[in-house]
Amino acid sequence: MPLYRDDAIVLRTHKLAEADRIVTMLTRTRGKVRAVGRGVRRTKSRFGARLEPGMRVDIQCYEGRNLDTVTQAETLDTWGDVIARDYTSWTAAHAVLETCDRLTEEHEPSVQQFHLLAGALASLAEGAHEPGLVLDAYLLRALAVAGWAPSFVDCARCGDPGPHRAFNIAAGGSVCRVCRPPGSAAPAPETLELLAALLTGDWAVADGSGLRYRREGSGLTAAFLQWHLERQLRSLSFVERA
């Protein structure tokens, strides 16, 4: 069986048998992989604590037919351990990890998604920005990388220069008066400005935004995400908002 080594971030885990665990990871060069950690649930396991969600590890695995097998794991960043000490950050991190899991496919490399995920977890661990803002910024950028970039200024349908007041999820974001479909939302201009800042990384604008606009923006972001995923994210319902 071929042996490989890669930089990986643990997305989720599942119990297997009495002491094993299936670990789903996003790797830098191989994309998403699933591997079995033998005996990692035993208290004397050599690397059980390193294979927890949110941890970044240097992983070594044997490639199998259905599941790979972890043979070695060395900690690179203990984001999961730091984030777990703050409930608001931890719920946001779970939403980030679940979104990444939904947007990536097994054995399909996605270097952009890997770096985006690493940046979001590092930001949550550092506490430089409000966790809700980090989460929404990640969701918007992850969707953009996946090919579903929302528009918050120009019309998503005809490209008419904005800003525009109407917002329609199915249309792809902001829409002008001519293209506006029935039932479109009319968020505050400050909300659209905040979402545009999160998408482009303008943290000066994002950090200075008001609570009302953050809440409205979070609702639009969650709805936009789940529309394109065609399913709800379980972790979003547990996210602790400021």
Given for the second form:
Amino acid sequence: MPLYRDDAIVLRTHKLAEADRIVTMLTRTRGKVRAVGRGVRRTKSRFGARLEPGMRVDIQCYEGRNLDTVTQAETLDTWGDVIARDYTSWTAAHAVLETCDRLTEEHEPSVQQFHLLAGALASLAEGAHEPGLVLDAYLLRALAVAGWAPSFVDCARCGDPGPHRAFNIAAGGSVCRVCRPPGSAAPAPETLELLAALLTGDWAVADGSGLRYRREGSGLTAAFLQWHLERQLRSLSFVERA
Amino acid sequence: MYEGAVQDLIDELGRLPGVGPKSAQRIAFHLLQADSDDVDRLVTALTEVKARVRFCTVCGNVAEAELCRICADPRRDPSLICVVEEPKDVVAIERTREFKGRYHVLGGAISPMDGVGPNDLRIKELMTRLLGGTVEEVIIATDPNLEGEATAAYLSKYLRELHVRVTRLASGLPVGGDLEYADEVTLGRAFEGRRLIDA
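Next, give the form predicted in complex with the partner chain, keeping in mind that what was shown is the form predicted on its own.
Entire complex below, previous chain first.
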């Protein structure tokens, strides 16, 4: 059986049999990988703690027909362990990991998604920004990488330079008066400014935003995400917002 | 595919956790060849467990009466509550013979990705127990994984408001192991929870 080694971030785990786990990871060069960690639920396991959600590991596996098997794991970053000590960050991290799981495919490399995920988890672990803002920034950028970049300034349909007042999820973001479909939302201009800042990484604007605009922005981001994923994200309803 | 009853038995056994189609087939044929008395005992045990066993109204542990054996025992210290995820964790702690308090079984750990939030666990019941004023310390003994850690973080956030002492089971090196084989997270926790050696 061929062995391989990669840089991986653990997305989620499932219990398997007596003491094993199926570990879903996003690797740098192989895309999403599902592998069995044998005996990792035992307290004496040598790498059980390394294969928890949110951990970045240097992993060695051998390829299997359906599932690979983890043979070695060395810790590179213990983001998951740090994040789990703060409940608000933990709920945001779960939404980040679940989104990544949905947006990536097995054995299809996605280096941009890998770096984006690493950045979001590192930011949550450092606690440099409010977890809800980090989550929304990640969701918007992950969607952009997946090909669904929202527009918060120019019209998403005709490209007319903005800012515009109307916002329509199905149309792809801000829409001008001419293109505005019926039933479009009319968020506060500050909300659209915040979302644009989160998408581009302008943290000075994002950190200085008001609570009301953050709430409105997270609602629009969640609706935008679920429209494109075509299904509900389980963990999003558990995120503790400021 | 087998005929009628045999296939029904294989299908039912295959629904059990950790039992695949091959194992189900093996168990089914073992039962077919076993003595009638042995099979009767198994049938009685299965029927009895569903008829007699329920969950303790106070702690959520498995019980055969309204209260479990531990909650009904007046010798157990009511000022100490140990919070665990599952009834099997109660058995594991009881085996140590170190803990003389009572338990509270949550029924799992918070896992947003699996759709399990605080409202799906027996957290409200725990809060109600604490309102009585007899509890002085809550020991959080959720699993030493990240879901268990996050559940402990959530509980401590709300329990502190009730002015009870909240402690968490120590994490660290397993007895009988070599230090060089410990992973970074476990070793880090062992350092965090180091204790003074009494002279």
